[in-house]
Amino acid sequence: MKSSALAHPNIALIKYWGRSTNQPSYLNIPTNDSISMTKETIPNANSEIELITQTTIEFSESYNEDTGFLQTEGGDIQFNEVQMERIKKVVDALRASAKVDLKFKMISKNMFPTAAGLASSASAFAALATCASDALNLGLNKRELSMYARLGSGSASRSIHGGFVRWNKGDSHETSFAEQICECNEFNIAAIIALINRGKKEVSSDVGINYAHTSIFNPVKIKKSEEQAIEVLKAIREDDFRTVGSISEKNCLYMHSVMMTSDPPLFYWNPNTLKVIRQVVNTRRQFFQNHDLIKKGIQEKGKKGLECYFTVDAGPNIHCLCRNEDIEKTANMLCEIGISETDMVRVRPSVEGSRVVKEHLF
């Protein structure tokens, strides 16, 4: 009863901060829809960093308990009891829904920075959900596999399907699941992560979420996301990436609001961060001007400026949205105020999402 699996992180464009109040908190029931991209890196795109989490696990009467291990470069880190408990919350569920009782092990990989704001939980517990589902043989679906996957982490419910995707926010542990919207390639649009920082953020996203509510901004950013959602599902579907782009912007400036002036604050951008974000809404003014001068024939045709847009989760570092075709006018942008192309990495949305595999980590 062995199984391993591989899932990509995602990319909110309409976030998930906050948990239903009228359910049970373990359940991540959310407070509004969510959609998102799940990103995978662009191959050959001279990034050390490539966005897949690979786990395996394993079901045995040979165990006495379960234990789960983090694989890093410095040697497997064992998962501390706070950390198990998220874990079993997924295995647990699946153990139940199969009438198996045996301990397990775990050992997980990332390929990318773990708990920097990059969704290393998303990635993380898709693929759990994934590979334990498979070694219990319950032959779940998608739709089951993302309701197993929002009790580790409610953002990987969202990275067990690949392209776009929309998380139906429900008001039970059955009516609350992600959906693909459309595949990698029926909407043209790319990213570029800005590494402010690979650290550790201070406080991880599944305790910072709990102080959302103290918010005085709180109830107009679930409100606000709601109507988004609905707007950016609509301009996904019609390849309105200006749509995407400034609703993404927009929603992002209302979580991170709520996450300020919440009780107490929560401030996961650095100078750094607002550098950048400075730089893109700078560079697409210029694109717009530019475009306004050449319809007015002011301005013969150019180059100047870009159309791109930033949106970043709970983390300093940034993802700045474009269409394919200005991925590299958008890493151009970044390095005229010092990011490195080392401190890049090129996304686009991925092929697949979640899915077993039968390389195993041990």
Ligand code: PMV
Second form
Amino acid sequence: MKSSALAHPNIALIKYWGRSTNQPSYLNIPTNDSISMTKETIPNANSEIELITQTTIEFSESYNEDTGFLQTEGGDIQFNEVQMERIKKVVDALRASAKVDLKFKMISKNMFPTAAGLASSASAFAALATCASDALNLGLNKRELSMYARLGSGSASRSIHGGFVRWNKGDSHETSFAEQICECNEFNIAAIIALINRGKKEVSSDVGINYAHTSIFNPVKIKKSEEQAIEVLKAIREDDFRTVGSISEKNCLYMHSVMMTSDPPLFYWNPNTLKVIRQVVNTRRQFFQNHDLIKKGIQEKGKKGLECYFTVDAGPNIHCLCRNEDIEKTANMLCEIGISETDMVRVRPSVEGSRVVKEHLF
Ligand code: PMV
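Mind sharing the form predicted in complex with the ligand? What's above is the form predicted alone.
Full complex below, order starting with the chain above.
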């Protein structure tokens, strides 16, 4: 009863930030639908980083307690009580479903430096749900797996799938699940993650999300997000980068407005986040000014500016969204404001979602 799985993190284009108050909070039922891109590093993009988590779990009579470890270059680190509680939320639900009460050992490993500001609970819980259900021989489909991954971390439900994904908020454990809306090659988009801070954030999303309802802007954000999720879904399917980019950027700002005005207030940005935001907005403005001139036949195409957008999750690091063919121009734009190559991670939509693999970590 041993299995291993891989999973990628995802970046939300329409964000999840708030749990439904009509359901027990441990179920992580969201207040609105969200949409994301599961992401992988672009091969050969001179980066050592691979956005993958690998997890191995074994259930056995030989274990008399549940244990979990994070494998790092400096050795295995045992998960603390709070982390084990989250891990057990997923595994307990799967054990109950399989009617198994054996204890487990699990080891998880991120294929990127753990302190790189890239650690993601999404890939971790997607990989965990996938290998645990396989070890327990539950034969779950992706939709069911996304429900179990959600119990560990809401965003993990979306990392079960590759490409572009919608998490339907639903109103119960059975109706709140993620599904793929488009394969990776159906929408032309790429991104550069600018690593502004590699450290651990002060307030985890799991905690910060509890304050969303205290912001006076939250009801508006929920209502708008619902409308934006419909618009972005349509735009992704139509390969309409402009609509996806501009709505994603607005949705990110709505979420951060809620964060900054909640009680206690949450400020996930730092000055360099704002520096990148300004650079993206200015570079885009140039592109559109240029674009207007091109339309009037005055200027040659492509000399100035770039069509790019930004989005930021619960932390200071920022994703600059662009078309695939503009990835190097985006890198140059970041370089202009002092972001070094080593702090850039070039990503694209992942081909695959979470999957079982043969290689075990122990
Ligand atoms: O499910 P969590 O705890 O990883 O929260 C995710 C929150 C955001 O990353 C800010 C938004 C999102 O939808 O991924």
